[in-house]
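The data below hold one chain only, encoded as structure tokens and taken in the form predicted on its own.
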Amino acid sequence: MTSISPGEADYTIKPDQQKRLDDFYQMLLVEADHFLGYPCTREFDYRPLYRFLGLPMNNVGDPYIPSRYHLNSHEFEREVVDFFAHLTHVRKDEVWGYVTNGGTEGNMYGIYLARELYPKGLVYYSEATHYSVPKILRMVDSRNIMIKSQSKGEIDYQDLAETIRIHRDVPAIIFANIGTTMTGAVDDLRRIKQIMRDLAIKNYYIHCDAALSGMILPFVDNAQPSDFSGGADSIAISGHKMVGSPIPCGIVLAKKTNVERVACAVEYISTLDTTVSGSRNAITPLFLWYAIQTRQYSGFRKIIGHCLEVADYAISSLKAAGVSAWRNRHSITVVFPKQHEDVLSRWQIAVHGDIAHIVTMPHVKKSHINRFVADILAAKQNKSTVCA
């Protein structure tokens, strides 16, 4: 049998799956012109980094030591820690990060973390946490208290000081929401670290999950404290949501001296493993650091601004078509109740119980608004012709 060498393999697709991949293409266009209820832009062009997708990069061990995997994006990974650093008030110096997975990787290195300072910690999140927390907490088998929460999705301060006093004797491991998943509420850190001062307690340790929010409130006035200099420890922000990605990615970052205390060298790559994940992705760190480049800080200024406006448009466009509409401060999380299920399945748009949510992300027009709520109003006129 003559043996086929890679470079003369035939990698040629048949014409019927080809028209698969067509056909799926264009089912996946015209669902993402009815994408209104998840956190995730399709504003994004990242063609002139296609070329690296030929070569088999990772990211692996820690973006700050070299290592003899020398296929590796770590020194654009950093730059885009640097940026997020600038962005959450910590000095490069002091702060250690990576570009993850997704958000819930990097809450789960928040908490990872906190453990580790904290073997015998006690961790609080409120019930508006986004649905991954728990089952990191199953995971990492750490005990856990969930708090109440305000109507618009704030964690319950009053309930969280009354449990933590409960247990003054454990340290505290707090896990806050910058932006919960429904509401876009973010929990006050100032509040929280005055409950800490109030009761004495010296062993805390606060993580923030600022997965949508991280990438919007460093660029409005007077945004709430919800980083390093609020009180923060460790926080986590998505990357394919504010700034877009084809591939789900996320920043975490934390004090560089709660690092130092889970790194541990591994020979086999000679460098640290100093990350939840062994090999990492490569190409998400060049996604975010062409996408800082390419639009500047007051580039991402602009989009934010659009997309309160644009959630703005939308409450005052439900409520003249008769359904109550609601953002929190500095969201761009529109809420309003239930709809019709054709219209929540046709816009993809999240529910929990009662409440449903659109997000003005970037690509969101007033166009998509207007469209969808002449959809609500179309349910509606159907259901009152149905009854009559």
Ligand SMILES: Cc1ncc(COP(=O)(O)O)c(C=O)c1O
Contents of the next structure:
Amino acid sequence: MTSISPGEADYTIKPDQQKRLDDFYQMLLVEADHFLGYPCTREFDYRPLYRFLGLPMNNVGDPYIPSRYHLNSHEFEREVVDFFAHLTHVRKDEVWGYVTNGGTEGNMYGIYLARELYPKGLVYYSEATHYSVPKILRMVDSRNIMIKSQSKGEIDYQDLAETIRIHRDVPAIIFANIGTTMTGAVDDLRRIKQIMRDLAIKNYYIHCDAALSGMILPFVDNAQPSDFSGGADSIAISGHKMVGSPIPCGIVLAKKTNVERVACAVEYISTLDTTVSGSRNAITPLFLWYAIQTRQYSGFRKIIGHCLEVADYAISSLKAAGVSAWRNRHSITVVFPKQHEDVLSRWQIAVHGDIAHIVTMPHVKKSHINRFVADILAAKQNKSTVCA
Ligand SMILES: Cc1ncc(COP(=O)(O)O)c(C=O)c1O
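Having seen the form predicted on its own, could you give me the form predicted in complex with the named molecule?
Every component of the complex follows; first up is the chain already shown.
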């Protein structure tokens, strides 16, 4: 094996700084055992890939076009995109995509593409949409309207239809949630398309934010159509959430014909500048590729089945403890009323208004749920003792 020469530099670290790193690592291990509130799995093992971290790899440019920067993993990146094309029901030759820095970049790409196709288009998104989307809309200076959400997080179709009706003269760009952040709600593409038909709107674009559920719905029976087969023009999925990665990443997919209309050539790297970022991570495509090779479709299906089972276990355990918990169909996000601050902090629970959630990612076991529920009961007990 070729060894990488560290050159003349001295990489020895002082003992006190080494101790800092060791203590920091121990702290992270403790926190990782109390990690219920965010949709990022800690179950992955990429040790066989660590040697690639010794090289200045960079996936700059379009993964489908040869670049003069040869230290890239474009070949693996394309295979990752192919796998997600299969999951989202689109032919490989009809789709283009790349590995992003995460769901946010994928959403930015989708909105950017829609905006390039329809410069006068109006973007519609629900109030349950991820907080980064209004920021993206400001960045691309896009006209937009927020639509009401229903109580469980799905977009309010009546409000959507009435709002689009008023603006029938401009193209509609729909930002659909395929699994909202707080409640895992899925907007129904069939109903959205029906609204377009009813209003005779021909120029429209649908971007799907499938950050988490894009890696759940392809693996469950009777999933609602929420991908290219349901009418999506582009889809963003996070890689570090369900597939798992120590470095945030994601996948964006878009119809090739649309991408070709906005691509532009750059001489400096002798390729097309189709991606949002210039320099791009070349390690995360390897991580995703490795996870796909080692797990395969059947492995992911088993993992998702386990997550749904733990979600149901969490609901029944919380209900038994007097906490009214629920989840949307095919979602692993378990929603319940906000609990005592000590419990929220210890288990890293995200809150929004009166509600909180846990997400039963692959590393969440029934034993974690038991400890979490015991902490809720103990907090209630302490509160009533203090009050008494
Ligand atoms: C629905 C939704 N969209 C987008 C994002 C942003 O994704 P990322 O953190 O990968 O940028 C999240 C993150 O939780 C999300 O829940």
